[in-house]
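Heads up, the chain below is alone and in the form predicted alone; it's given as structure tokens.
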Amino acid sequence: MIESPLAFSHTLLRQCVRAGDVVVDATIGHGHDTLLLAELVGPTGRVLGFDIQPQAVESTRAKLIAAGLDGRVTLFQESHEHAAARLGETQTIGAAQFNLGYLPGGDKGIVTQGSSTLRCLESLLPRLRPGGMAIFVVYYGHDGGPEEKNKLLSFVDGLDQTDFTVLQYSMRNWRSDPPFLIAIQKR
């Protein structure tokens, strides 16, 4: 079966993501990637959790604490941008999650920043182990959605393909601007 760009990057987590790993999630929204990321991981693992909503990490924290998941997860309510920093200057990462855009039910005139999501990037590639990936669920029907989109874009399309594989996934014939993925391998 086919499945949604948010459904896929659930896959390609499971395959990537180790127990021991430590891993970020750079948009923690509700909480469904975060729990899965903390089942991942395992008990000697660790998710690193971020979003500049209150109500993201309020959320999130009752849903791992629901799940007996929260003594693996270290949530901020900051910035991407701010994700390497928080993992010390050596520590390297199975895995980035990122769903890009606004919280759903939430504020829509609050959403994430191309500029801010290109650092986190930038400065998470570097921190992938070789298999690790950086995972992106592109939605970008919103106001400054398709500039971000287009700063991602920009941005893989000029990774080494000798360091890195990328992958698109969308489906065609969706309306209204679709949600599309973009994952990045390190190699």
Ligand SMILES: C[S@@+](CC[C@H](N)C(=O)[O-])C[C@H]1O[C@@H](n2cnc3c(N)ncnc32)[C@H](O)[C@@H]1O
Given for the second form:
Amino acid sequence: MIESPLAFSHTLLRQCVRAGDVVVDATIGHGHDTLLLAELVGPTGRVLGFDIQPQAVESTRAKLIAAGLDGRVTLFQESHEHAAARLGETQTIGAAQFNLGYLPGGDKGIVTQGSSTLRCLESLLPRLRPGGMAIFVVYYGHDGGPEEKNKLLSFVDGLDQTDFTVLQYSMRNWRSDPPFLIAIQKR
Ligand SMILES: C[S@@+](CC[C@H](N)C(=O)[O-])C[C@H]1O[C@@H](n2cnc3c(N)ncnc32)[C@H](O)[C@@H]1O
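Beyond the form predicted alone, can we have the form predicted in complex with this ligand?
So here's everything in the complex, that chain up top.
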């Protein structure tokens, strides 16, 4: 079956994240991506997770504890713009995962913003190890969503192909602002 952009993001994470990696979940929400990342990095790896909403941090923490994976994850209730500063100065990462938009079941007025999303991406790109990926599942059907989408697309269009490969994965016949995926792989 053809995978949804979200399911395909997990397929890519399974391919690129190695046991022992340090990785970033830039938008933890309810923690579905965080949980997968915690499994993939294994007991010797580390996940740094970010969300500005307390209920996202609480919901993710509960999921991790229930799965017995909380010991390999550090959650920050702060903007993902701080992610690079939270990594050690020379720490590389195997992946950074972003789900843009609002928290499902939460306040639809609290959404990721193009300017901070790009600041985070720009600070994390130099940290990707070869083969590592920054992955975006782009939801843009809300207020401000098209602006964030356009900022991200014009930024990735400018990345030098000698340094990064950029993939776009989208459904041609899905209607109503369907989510799509952007994956940036360090060569
Ligand atoms: C689409 S949801 C993420 C869904 C999540 N990956 C999951 O598995 O449930 C987007 C999340 O980004 C968060 N967010 C918005 N701005 C943010 C920022 N500057 N830094 C970190 N998280 C942010 C929102 O609070 C929301 O929980």
